[in-house]
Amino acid sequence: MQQAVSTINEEKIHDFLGKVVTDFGASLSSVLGYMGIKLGIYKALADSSGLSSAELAGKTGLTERYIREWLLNQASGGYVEYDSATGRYSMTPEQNVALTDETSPFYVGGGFYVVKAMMHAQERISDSFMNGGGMLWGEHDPDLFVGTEKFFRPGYTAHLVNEWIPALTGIKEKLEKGVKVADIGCGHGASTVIMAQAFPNSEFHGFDYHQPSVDNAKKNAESANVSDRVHFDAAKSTEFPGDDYALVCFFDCLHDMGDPVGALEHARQTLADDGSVMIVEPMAGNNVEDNFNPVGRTFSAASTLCCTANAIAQGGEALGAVATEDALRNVAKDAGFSHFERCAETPFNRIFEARK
């Protein structure tokens, strides 16, 4: 039987090449991204009004013909700007802010260590493709931890105290006066320290089953002068000690859990009668065609090689980095919740308030 031949329209067929290549391109990049903030090319170059390769390899130290190759490729992809004129290279405030300063809320060179992270782990779930499993976050690259805090600490920083907290049914003024907060899956303590630091009249609670995390938030706290009222310890989020929390807080994580109903149903054992659960998820639609643009790619992408990766190594079905607002209130219902809202949201993240 002859098969039936495709037309393919020519005009398409090279808009979705010109898709492809733009991709390679970027894929190849974000590597030369994390070399460029980890070995300082970034913030050489931004503290500069404009230099050559070997000017640039001479303030860093570092081999000219590399940094020559990297500018080129860093000014192709509009990471870096390029004078023809003098043949040096320089950055806009905009791009010094968003790839060196990591107090801004702009920053997001943590992204790249992410990236760098999670393609190391293609192996491990390619053969889960085919064979099923999982991976536990402590069996990735170790830089996947560094790069998620930075990744996610300048969007806590923005509107964690500003926005967050207040939306939140009276938790603000409870935090003001004094009360104790659980920050489950805490990681390295970025989102428990700057609450700390908002609110000195608090005690604050970190959990993280994974003990380098852990270990890690102990010295960011120390850092940050709080560690008199923040306390770090390691214990999975259906088992983390202590009663009566004014607050409950699951950051960027409880769709990576193997049983979130478990987690937010030990949550609510352990919560005060007038305390709220804290659920902050990355942004995502409640119709699959609400996630084709770029938030959604890069939040499925992250989903697939460590997410749900997890969940399922820990036994569960996975809610995924897209779980839809439906299964999030279903899991909080299945869990005993009686109220849950979304209560604020940033172009990266919904956030959700659960009560008794």
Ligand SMILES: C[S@@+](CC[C@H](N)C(=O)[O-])C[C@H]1O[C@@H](n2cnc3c(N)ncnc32)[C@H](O)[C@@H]1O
Second form
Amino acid sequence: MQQAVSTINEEKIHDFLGKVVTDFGASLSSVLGYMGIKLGIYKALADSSGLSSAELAGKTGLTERYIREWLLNQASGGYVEYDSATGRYSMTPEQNVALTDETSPFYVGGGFYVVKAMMHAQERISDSFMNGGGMLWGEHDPDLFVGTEKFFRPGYTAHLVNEWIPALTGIKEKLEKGVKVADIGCGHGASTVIMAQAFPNSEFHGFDYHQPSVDNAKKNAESANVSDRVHFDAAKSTEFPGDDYALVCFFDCLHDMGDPVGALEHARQTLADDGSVMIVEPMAGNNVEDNFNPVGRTFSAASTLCCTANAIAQGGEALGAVATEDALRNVAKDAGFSHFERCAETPFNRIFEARK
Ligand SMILES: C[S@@+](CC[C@H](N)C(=O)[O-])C[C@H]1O[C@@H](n2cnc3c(N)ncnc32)[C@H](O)[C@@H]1O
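Now the other one: the form predicted together with the named molecule, given that the block above is the form predicted alone.
Full assembly next; the chain just shown is listed first.
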């Protein structure tokens, strides 16, 4: 014991403890962020020029004592502002857009839903560490499905039509003329609907093996008035119907699949000869240490609690959310594609094109 203490560097241990306490605050505050969205507290505050806890409680119809505590936490995290002269809280335009505007590419609210849902999986995943089992997507807290849609949609809105599709070989022109597209592992269909709105001459087919997600995707297509050209059906990535697709997409889901080679092989069989497969995967490096940053930290945690567990539950080896480019290239090669390249990227995603 004495020996262990003497080897500890005082400054380093304080730095490390500071880091851990920061994470305690961040983890707990993330739950409060979820509540801020779900209970409409951010929206009420953003839609004001500044409110005391009593005024915010009055506006939201919530209990002042809880609101007072919540506000202090939020101000200490820099999510809202506090004016000590008036005792009022407010939000800057940046805090407002990131926490309340679901149509903005800067919206981050979905992340709180994902964190909340994934924390519920801890017990099952701990068991899986011991028994090698998995956990299917559909076995998670339903906020995972809502949160995933909310979290990914801003990135798709910002980049999919303007950057990712034009980066594929001749696909934008084909979509403008009118072709068939398949969106595999489509979840709530955010990407499918965004593409359908941008390319009214084309026909879109979203497939996911999780029936409740397919049902939600249908509702989303109806609300967006595109259900005449967008069809959603439950199907596994290795079995989805159709042929002659000009474009087959995998948005943030290939690494979740138990048989990614089988999924890409099936995509190749259903693809037109001059078609493209677009594979959107989380940003990750080619070396372990390239992922030692906030994005790599977040995706590897999500991978442990969800993506890897889903692939294992489907009987696969599991690529993981931080799969290297080399690993993904090998999957495409094993699936029979002769061409595979990274054609675009954002801080959060890598976009790959595979062709026959
Ligand atoms: C992280 S979510 C992404 C959802 C959607 N693509 C998006 O970007 O919002 C992964 C999706 O893959 C689906 N999925 C996982 N394994 C699948 C499989 N073998 N076949 C079809 N869908 C699958 C899940 O049900 C889930 O909806």
